[in-house]
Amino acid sequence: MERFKLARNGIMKAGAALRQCPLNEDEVRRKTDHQDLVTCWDKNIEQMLRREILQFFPTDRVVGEEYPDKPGCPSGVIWYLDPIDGTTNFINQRRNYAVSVGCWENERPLFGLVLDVERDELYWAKKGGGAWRNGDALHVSNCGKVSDLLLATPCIQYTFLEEHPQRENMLRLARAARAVRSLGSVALELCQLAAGEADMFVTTRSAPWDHNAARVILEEAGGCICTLDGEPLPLNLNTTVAAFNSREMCKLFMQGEY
């Protein structure tokens, strides 16, 4: 079976399981504190996806949120899995969460898929093949003015309330933008940007499994992505993320023209 078909089948199976799963209070655990949660379903879905990938492609590497790979150079074929991106939303809302699967080879993207589970909307892209939501082509917005843009960030607290080197810039940007919205899922918010439903995205903390599928979709939709400092986004490290509907908007942000 070819990798993209395997990923598509797997992510749809994962979504179907999550829509039907019960979630009891005793199945929710803290990772580090009360704002960093995990459920048995995070682990179960990742294990399911891992088993299917390694059954057909035993020499591929798999990097997931619940079972990270050993640190090392991203060479060969690597899969990045987030079994539930937006675990808090999954627990509290049972909506606005996603399954995310990205596949790369020697730091070159092959494809990315992000399933908005409760809406049953599959965002996907193959390198060089455009970006899609189910069967509809996606393209970023044409917004060119900071005062007109909708800014997305997955966590209001860490972006605007906690101290970090970019905090004053983030506050100034929020005041200059038309509005700020927070969905609570890196993957889904990057897909909103790809669909033209937001114009810029920022986060002070993101892991490879959070963004390595959605970034493929965003770039195929005409957007661009980097760190908050304007550096190329590393493939295998936790990082800040800034994403834009155009290189012109990226340039305005990096020059502080807002």
Second form
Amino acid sequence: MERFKLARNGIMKAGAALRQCPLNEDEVRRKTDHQDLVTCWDKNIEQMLRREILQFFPTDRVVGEEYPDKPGCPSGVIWYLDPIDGTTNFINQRRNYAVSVGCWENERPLFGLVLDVERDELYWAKKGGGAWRNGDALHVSNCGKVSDLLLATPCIQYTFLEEHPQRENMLRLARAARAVRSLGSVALELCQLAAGEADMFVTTRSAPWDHNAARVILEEAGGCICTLDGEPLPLNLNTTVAAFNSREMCKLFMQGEY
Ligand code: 2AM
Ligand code: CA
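Having seen the form predicted on its own, I'd like the form predicted in complex with adenosine-2'-monophosphate (2AM) now, please.
Then the entire complex follows, led off by the chain already shown.
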């Protein structure tokens, strides 16, 4: 089976399982602290996706949030899996969470899929083929003025309350912008940017499985993405992320003059 088709079948199967799974309190665990939670479903869904991928493509490398990577596989194809992006939303709201599946070959994107599980909306893009939400083509907004800008950020504590080199810049930007929104899912917020429903995205913490599927969708929708310092986004490291509807907005942010 073709990789994209396998990914689409797998992500839809994962979504169907998550929509009807029970979630009891004793299935929620702390990973590091009370703000970093995981459920049995994060693990089950990642295992299911891994099994399906490796059954058809046993030499592909799979990087997921819940299970360690086995580095050094010979193939140049790497999958990035987040079985539940927005785990806190999954636990507390039972909405606003996603399954994220990205596939890259030799550091070049092949495709990305992000399923907004409860809305049953599939964001997807193949390299060079445009960005889509179900059957509708997506494009970033044309917002060019900071005072009209809607800024998305997935974790308000990290972005505005913790010390980091861009904190002052972020605070000035938040005051100058029209509004700040926080959904609590890196993948879904990058897809909002791709769909023109937000104009800029920032986070001080993101992992490869959080953003490597959605970044393909965003770039195919006409957006751009880098670190908060304006460096190219690394593929395999935890990183800060800044994403924009245009190069001009990126330049404005890096200059920090609002
Ligand atoms: P998760 O739900 O898969 O953990 C808001 O919390 C967003 O930031 C979610 O997309 C969440 O992913 C991600 N996130 C939370 N803590 C993180 C961390 N320490 N490093 C990277 N991403 C994180
Ligand atoms: Ca996750």
